[in-house]
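The chain that follows stands alone, in the form predicted alone, written as structure tokens.
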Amino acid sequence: MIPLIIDCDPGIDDALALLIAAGSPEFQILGVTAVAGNRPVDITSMNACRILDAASREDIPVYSGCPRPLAYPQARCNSVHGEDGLGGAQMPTRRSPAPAHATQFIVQTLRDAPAGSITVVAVGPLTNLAMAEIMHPGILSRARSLLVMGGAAFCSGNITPSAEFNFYADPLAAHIVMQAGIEVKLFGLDVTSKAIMSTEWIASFQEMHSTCGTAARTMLDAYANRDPLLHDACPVAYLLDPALFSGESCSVAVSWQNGPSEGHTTVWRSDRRNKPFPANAVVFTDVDSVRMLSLVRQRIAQLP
């Protein structure tokens, strides 16, 4: 069983990632931390509670985190997922996030556990993780593995020509995390753009009459026409079946200063001579999307 922290900004694709994780007995989910991103942090943290409760995982605590990026006074949110962040899917909850701050939970959990025992999956802006690293330098290197959905290594961005949304939402945080001294497994647009939800796959959710199946169908109907890609499900699917993905070892740097290149992912392949930095990431560039779609549907179908 994999001890796991999930840092996210639900968001429909985050919701699908959480549902997959909640329906996978391979994971021991220690906590879910929320950050401002797709929607403000008060919405994303409550959405995490709603998603987990729909999956009957009230045992998993949710911690609300940073409300804005490190270098800017306001969150950089979007409306792709609707005002509620979940495309209108009805998932009631009676709880609120736990009283501790998300960054406090991340630091305490990584510090108290044996080094190399906890996996961290981050599928939103990296503000919470960067704050943990600022407060306690070296804390992220205590993780067994750090999987990040973010960046656009060898392709154009989706929020600006240079930048993917998660890295653009807090580019300084992305820079800090990428330089934190742990090899990052990076699932950027290079690979998530290939995790395409087919029309037939989305329609197959009509056969599910469970709470989570109905919610997933509502979210997918709202999301598919705008961005029919399973971005945030990729790192979770990788933990369940690494053979789905292929990538290469690279040096990765993130442009964090204000300007046209803000949030841009600069990459040096491992075979390039005289590169300025050693490899700090595995950049994934391909996925067996048919098998991944099957895995995602299978796990959600198992939920109540």
Second form
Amino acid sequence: MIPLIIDCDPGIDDALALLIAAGSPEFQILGVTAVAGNRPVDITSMNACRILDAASREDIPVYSGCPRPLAYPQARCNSVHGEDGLGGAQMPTRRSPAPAHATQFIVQTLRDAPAGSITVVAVGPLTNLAMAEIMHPGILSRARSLLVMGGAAFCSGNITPSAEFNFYADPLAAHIVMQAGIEVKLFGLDVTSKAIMSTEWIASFQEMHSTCGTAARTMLDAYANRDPLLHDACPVAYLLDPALFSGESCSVAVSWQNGPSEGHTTVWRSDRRNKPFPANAVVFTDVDSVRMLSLVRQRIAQLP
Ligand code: BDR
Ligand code: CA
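Form predicted alone done, so how does the form predicted together with beta-D-ribofuranose (BDR) look?
Shown next: the complete complex, the earlier chain at its head.
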């Protein structure tokens, strides 16, 4: 089993990523941490509780994290996922997040486990992870692997012409994480823009009458017109079947200064001369989307 921390801002595609992970026996999910991003952190934290409870995974603790980016007083949210962040899907919960802060949980879990044993998947703004690195320099490099949904390496952005939402929402945090000394597996828009949900695939959820199947259908119906891409499911699908994806080793920098290029990803391919620093990421650029969609549906179908 892969011991896993998932840091997220649910968000509909975050919800799908959580459902796939919750329905996959390959993972031991140690905790889910929430951050401000798609919605404010009180909403994303409660959404994580809702999603895990829908999947009958009350055993997985949820920790609420940072309410705002490092350099700005207010969260940079978006409206793509609806007011509630879940496109109106009803997923009741009776619990609240655990008392510890998300950053505390990340630090303690990585510190207490043997180095190189825990995988971290981050699919929201990187504030919680950057805070962990600030509190304990070197903590992120204790992870076995760090998978991030963020950035637009060789393509345009989706929130500004030059920036992808997660990197734009906390560019300084993205910069800190990319420079933390661990090779980041980076699932940016280059690859997630190819993880397209087809109309037939969305329609196929109508045959799923389970709690999670019904919730997935409502969320997908709400999301499809706005952003029909399975961004956050990509790193989770990668852990289940790495052969679905291809990418290349690169040196990646994030622009964090305020201005029009805030959150921009600058990438030097490994064969380029004059790289400012050695490769710090594998930038994924392609996915077998047909097989990925089938994997995602199959895992959600296994849930209650
Ligand atoms: C990212 O932004 C959010 O809206 C999604 O949840 C995803 O993590 C895509 O740019
Ligand atoms: Ca997200």
